[in-house]
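A single chain, nothing else alongside it, follows as structure tokens in the form predicted on its own.
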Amino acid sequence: MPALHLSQRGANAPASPIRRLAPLADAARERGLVVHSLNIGQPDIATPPGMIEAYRRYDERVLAYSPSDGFRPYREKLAAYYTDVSREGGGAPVGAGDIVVTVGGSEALLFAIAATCDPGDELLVCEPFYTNYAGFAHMLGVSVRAVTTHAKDGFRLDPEAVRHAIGPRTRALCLPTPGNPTGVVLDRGELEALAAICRERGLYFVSDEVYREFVYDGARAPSILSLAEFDEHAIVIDSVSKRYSACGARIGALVTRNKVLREAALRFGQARLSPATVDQYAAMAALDTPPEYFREVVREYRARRDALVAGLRGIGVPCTTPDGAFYLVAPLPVDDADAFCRFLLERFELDGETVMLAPASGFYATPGLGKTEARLAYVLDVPRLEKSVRILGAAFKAYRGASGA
């Protein structure tokens, strides 16, 4: 009988640095340890009550398909939201026909890459980057070309470095703002400079804006939807997961005024049939969430950020203070962050507790980069973050002793 072989695409698919240590965390919990999960962007913030109530109210006799691009009433309500976002910078209105509702922001990202790049083309990113950019590019036979940003510069992106990195097969620029994993927020001048480069070189600009509301210290997160004369290039990726602390709802959106690209995304949507029916009703209710909810959430994340940054610096870990989102990338005082993260879960505890981090090497495309860095998500309350920092401080000493450093 002939042997079975995986495709090269399947065999070489990159493992998620965010989730691949999960079996070690499960084993630690089975040993009775409390594991503080700073590896994943799963907030403990309460989902808005109106969204939860919408699930309870659903009482249709048949749980039917929705349209492939999502329910029109939901898209119309989303269009009003994005029109407000666009007009913050003087941009044009957004219509329901500019939106495809997707299965989470992840599917929106997959559709955007698939609609802009052919196999063998390149997606331009800045590293460290959200790992799924590389994961979906790999699924589609697309290469990732990276512009490196550095902690010493606050992970800020130089638009001229982007210009010089563009190659003959580069088709799209994909950036998050506010950023995952660094928390960088692109200001309007940076967005306009990058947009000018995309116009000049004929690139799409895929803007991942799922953390739009989470900005601190007076920072603003302008949307590419607000840029003038950029409609054909601009694609926004969005999601309810982080905005409403509803990661399990799996509802996102691809937003573009480029009618041809939107039609391509719709055809991809038709192939997967439809986004979830009940979750769209809940997401539609979430759009009525009052501003006070976000003001309180932003205050809470800012307090968590400040506690984590101060705590890390207090144990000798220098780190940049993020402007937005709820992540930071920190250089650890170890020789190998991946080995240290495994050590935390397999061999270390402090009073029956340990910490789970995401090694940062998987957030880079350039080999060797991020080896001593980790991404930390400040999605736990301040007392648990402070306890996590104490655990890390003790773990650094134990790890150095165990490795003979």
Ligand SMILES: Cc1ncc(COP(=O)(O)O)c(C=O)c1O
Given for the second form:
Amino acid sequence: MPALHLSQRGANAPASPIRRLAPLADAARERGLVVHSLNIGQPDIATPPGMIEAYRRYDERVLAYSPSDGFRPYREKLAAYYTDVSREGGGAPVGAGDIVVTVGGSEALLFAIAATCDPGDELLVCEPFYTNYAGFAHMLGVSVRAVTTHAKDGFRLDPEAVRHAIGPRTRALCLPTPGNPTGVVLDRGELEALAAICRERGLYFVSDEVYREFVYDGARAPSILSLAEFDEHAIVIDSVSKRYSACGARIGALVTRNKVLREAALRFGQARLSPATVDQYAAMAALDTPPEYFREVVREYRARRDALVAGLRGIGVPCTTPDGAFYLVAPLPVDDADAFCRFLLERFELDGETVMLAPASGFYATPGLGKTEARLAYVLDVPRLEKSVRILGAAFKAYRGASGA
Ligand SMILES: Cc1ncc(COP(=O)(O)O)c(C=O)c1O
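Can you switch from the form predicted on its own and show the form predicted together with this ligand instead?
Next comes the full complex, this chain leading.
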């Protein structure tokens, strides 16, 4: 029998650094340990009751496909959400015809990269970046070029560094704002500067706005859809996953006023037939979530952020305070964050508990960077975050003792 061939793409697909240590966490749980998961953006916040109710109410006789770009009533209501000036990132005139409903923000990213970059082209990101940008680029034969941001600058991106990084094959800039993993929120001035570069150099700007509601201390998260004379370049990635703490709904959206690009995304959508039907009904109900829900959730995340930042600083981890989303990248007082994260799961416990973090090296494209950093998601309540910090403080000492440092 001839040998089967696995594609180079399949063989070389990068494992998610967020999920890579999951088997070690499973083994730790099997040993009876409580593992506090700060590695993944899976919030414990309750999904709005109106959304849960919509699932319960669904009672069609046939569970049918939806249109490939999603149900029109859902797209209309979503367009009104983007257009509503009172919403974070709102105020951008968007119509139902500018939206393709996708299977999570993940599929919107896949469609956006596929519609803007050919194999061999380059996607420009800032590092540390949301790792799946590299995962999707890899699937499509697209290279990732990264502009490095640094903890000492609060991970802010210098638009001039972006200009210098653009090469002959660069087709699109892809940035999250509010950011994962750094929590950086791009202000209007930064967005305008980046948009000017995209106009000047003929690049698309894929703005990943899935955390748009989560900004703290009066920071604002303007959408690139609100920039003047940028319609042809602007592609927004959105999702219900984080906004409504509904990661399992798998509903997202690609939003663009560029008609040709939207058509391409729709054709990709036709190939996978349809986003999930019931979840769109639920996502439509979620749009009626009252503003108090977000006020309460934002207040909770801000309290968690403050507890985590203060706690980490108290154990000698000088992290920057993120302005948005619910992550931070922390420099750890260890020689190798990957080894330390394994140590936490394999060899350490404090009163039967331990912590799972995501080592940051997988969030960088440049080899060697992020080796002593980890990403922490503040998706657990304040008491559990404080407990996690105590565990980390004890683990640093034990790790240094064990490694003879
Ligand atoms: C920055 C960013 N973009 C997109 C996504 C994709 O999320 P989903 O596919 O659940 O919508 C995530 C998920 O963590 C994310 O952090």
